[in-house]
Structures are given as C-alpha cells and as structure tokens.
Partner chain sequence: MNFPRLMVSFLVSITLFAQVSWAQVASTEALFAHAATPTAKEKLSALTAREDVAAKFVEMGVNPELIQQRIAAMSEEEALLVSHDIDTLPAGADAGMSLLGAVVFVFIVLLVTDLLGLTKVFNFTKPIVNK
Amino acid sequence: MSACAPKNPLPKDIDTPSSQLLVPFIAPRSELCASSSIEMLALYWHSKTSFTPALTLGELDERTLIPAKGGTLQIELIAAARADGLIAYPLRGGFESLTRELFVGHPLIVLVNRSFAWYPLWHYATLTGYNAQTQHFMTHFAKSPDELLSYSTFTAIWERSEKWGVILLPPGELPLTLEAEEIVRSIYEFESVGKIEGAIVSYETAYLRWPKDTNLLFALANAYYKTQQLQKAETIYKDILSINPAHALARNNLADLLCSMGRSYEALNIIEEATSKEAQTQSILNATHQEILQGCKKRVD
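Would you be able to provide this chain's structure on its own in the form predicted together with the partner chain?
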C-alpha cells in the first residue's frame, strides 16, 4: 500500500474558469474501455503521488470484460479499481460536481450513451479538463486523447446514463463533492475487500475535514481496532462518547476493547450505561456485558 500521509484537504473557492489535467492516454482497444480508463487514472495518480497500481493493464482487462456483453458493468469497473488500489467514490450533484472535481485535480470516469436509448452504444469516457469560457470538456474519448466535447453534446449523451460517474482516488485523497456519510461508505467498501491500511489513511484524512462526525470516527476506531492499534482505537471511541454519550455501538466496542486489554472494571462501567432500542444492537450489548461479567477470559492476550 502506498505511504500517503493524510493532509488537510480543504480547497480554495473555485473561480478558475478552466482546468486541464495531464492524464496519460491509453487507447480503449475495442471492448476494453473500462480497464483502459482505470489504467489512465492509475497512471495519473502514480505520476502525482506515491500511489502504485496493484494490477497490470492485462490483469485489469481480464477482470473487467464480460465477453457475452461486449463490455464492462459499472459495478465491475468499481470492483476492479478497488483491486488496483484506488477507492471509488460515486459522483453526486450532476454537472457542477464534474467541474469542481476537475478543478481540484481529480479526473473522472463517466458512462455515456453515444446513441439513443433504443439503440444504446455505451462508452466509458475519462474527463481530463474543462473550459467554462468555451463551454467544453476535455475527454479521453474512445480513440481520441483530450478531445473537446461541448457542454451541450456531453450533457445529452451523459443524461442517457442517468449521469453516472465515478471518482477514483488513491488512499489519502478525498473527493470535494461528497458528504461525510458517502465518503465513509466508499472507504469502508475499500476496507472490506482487504485494503484496510489504505482505508485508514483515507479515514484519517476525512477526520481532518470532519473531526466531529461520529460515523466517520466509528469507522476509523473500528479500523484501528482491527489492525491492533488499540490505544488509537480507545481514544477515538472515547471521542465519540464525548460527542454523543448515547452512541451504543461505540460504547459496546470500547467496552469490548477494554475487556480485551484486561481492563474489565473500566469495561463494565462503560457497558452498564449502554442501551439500545434496536433488538440487534441490544443483543450485541448483552453479549459483551456477559463476556465482561465472565472476566474477559476469552480475549485477554
């Protein structure tokens, strides 16, 4: 995993009317435009940061093509990008989000229908820049690098995919146009396919932007706990409870953590205050409580 340190991601206001990113171009090679698009962004991030792609172009090809469909599903594009080491964030907010992401140096992949709904020709295009004065996007479109596409044509072919787009970023980079909840979700999906180290770097970066978001803190603390960074996990769980003492899941996990460190008295104090109206949560709380009463024997290392 790349050694990207978290950095303050808050951007300046966007006034600049244009942006052009130097994204390496790879021809789509017929049915393989999804893997080409991923590779272009992977090479871009490799040139900009310490990110190193985990897969070769050949491996991306093999993981994305469905021969009988003659192309790649959106979900498989996302899954292959994760396997390559990039976190996939959904594009929200339509047209305006495209230019905002491009402005802060984030190229995007969009799905367009080059034809009409009754005769679809689906294509993944990579957006590499825009010019608000001439009303153009720059796109790596099929065989043409940095082709100029007018806003109006682009909008017409993009609306036919219900404005689907994805922002692929290496650990430590965050999209500008998403709220904390969706960012946590995207990072967690990356974490859950075995990329926890990179996920932690991104959670830590998000923490600089949203230090009081309890969902984010919960995800970060859990990731610390899973990777045996117990002191850090303890601190963050306690932060959550200082923001929201009724956070039953954080209370449960903190108690479990303390129990596993052999601090059963503290664990008991924490868990005794925890209740939840949700049956599933309550049953986890009960199980933890029970375990602590039994002296935390199972989990003491």
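Let's see the other form, the form predicted on its own, since the form predicted together with the partner chain is already up.
Excluded here are partners and other molecules; the one chain stands alone.
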C-alpha cells in the first residue's frame, strides 16, 4: 500500500511540518458516525468563533440515520450540517487540499471504507491534523481521539470512496482550496434552505477575495434584495454592470428594484438596454419592462 501514497503530500509553500487542531471528541456510536462527526466540528467552531449550533446531537442523529441502510448517505450528512448552521463545501484536490485546509484550521470529514470493496464498512471520520515528518494524519476515527493513521493506510481506505470529503464551516469562514464558482454554489445551497442571513455573511467574505466575480456579486445582490437591503443591492447590481454591461439578469433585477422604490424613470432606462439571446431570460426582461411601463409604485413590505 505504501507505494500508493505520496511520500510527502505537504505543499511546498507550507513550512509547518505538522498541525493539530483541538477538535472535541465524541466516542463512536455504532451507526451514528455521521452525526458524531458533524457535532464534533460544530463544537470546534463554537469554541473558535461566535457560531452556535442550531441542533442537538439527538436531533442530528434523527436527521442522519437511515435505519434501512444502517448509516448515512453523504447527502443526508450535508443536509443535516446545513440545518445545524454549517456550510458544506466539497473537498477537491486530494492530499494537498487536506493538508492546506488543516494548516489554516479547518478540520474535515472524510468517508472511508474500513473493509473490502466487495464487503464495504463505510465510516465517516474527522481529520484533526497531520504530521509530515512521521507521515501520519490525526483523526477522530475510532475509540481514541486524534488516532494516528499512516499516509499509506489512509490512502488505501480513502480511495475506496473516491476521496470523498467535506469541509464544514460557519458563516464567514471560507475554504482555502476552492475557487469562487464552487464557493458561491455551496453558499447558495445554504441560502436555499432558509439560511439567508448566514449566506450573506459568507457572500460578503467571499466578496473581499473576489470583488470582480460577477456570479458572486449577483448572488450577493439578490440576497440583499430578498432581505430588503435595497441600497446595498442597488450598489452591487451597478457594480456588476460596470464590469459587464451585458449582464441581462443583473440589469433586470436592478430595474425591478428601482421600480419597487418608485424610481420608474431610472428603471425604464435600465431595462430598455437589456436583451438576451436566451428565450427564458428575454421573457423575464419583457415582463419587467411591461411592469415598469404600467407604472411603478413604491412597494411597502
């Protein structure tokens, strides 16, 4: 197995040979390793930030355990983590991403197979650190906290899940190893389950990293609009159009926002410059244009 693992997966620009995070430990509870893993990360972030978990461990158990399967599918784990108030970001990039995230203080959950491909024993484990000198990962894996797993052993059991892993972070924390597109998607999925305030915090944090990414700006502006932060929404929509004047939906939403504020002349000027080759988008533009022509009245919510 040792030939399958890299000799030293530590990225060259990280000069710290080891990192160990103080993640609270929950002893294994048979088929409840998914909820235990979420709880351990939730308690970790509660100790490090202002984050407060929304669910108890018992509630996590109820949301994750599928009795017929004797465990938890990844989709249930992610859904339960979101309900608890954590944003789920996919892990990409294998060993290098693992060490980078651990280096900046982000413990992770990975899915491993402790048995054989033809008789799998799936298990969620929480990674809490690494030691490049001894070539071990530290993980809340079984009966003891921070159990050492050699790179070779970890590689063997992790590859059986196609290196599945997830980074669970509270609003305002962002993964180090993902690009803007996947970060925006993960935050939007968090927003879509009713966590819009937390999503806005993370959009704003991402905005500091990617101030010219129009997909990010559009998601942030829409979230501001939904929460009636109209001046902020207007500013961001205009930022998008300064970067890409042909952004049809940003132009549509800005016109709709201005209309809702009773600024019909400005709204009409904005929407009349909007066009799209996509039939569905053009239909939206036409509907907004017609609404403005019929007269804008300031909306009171």
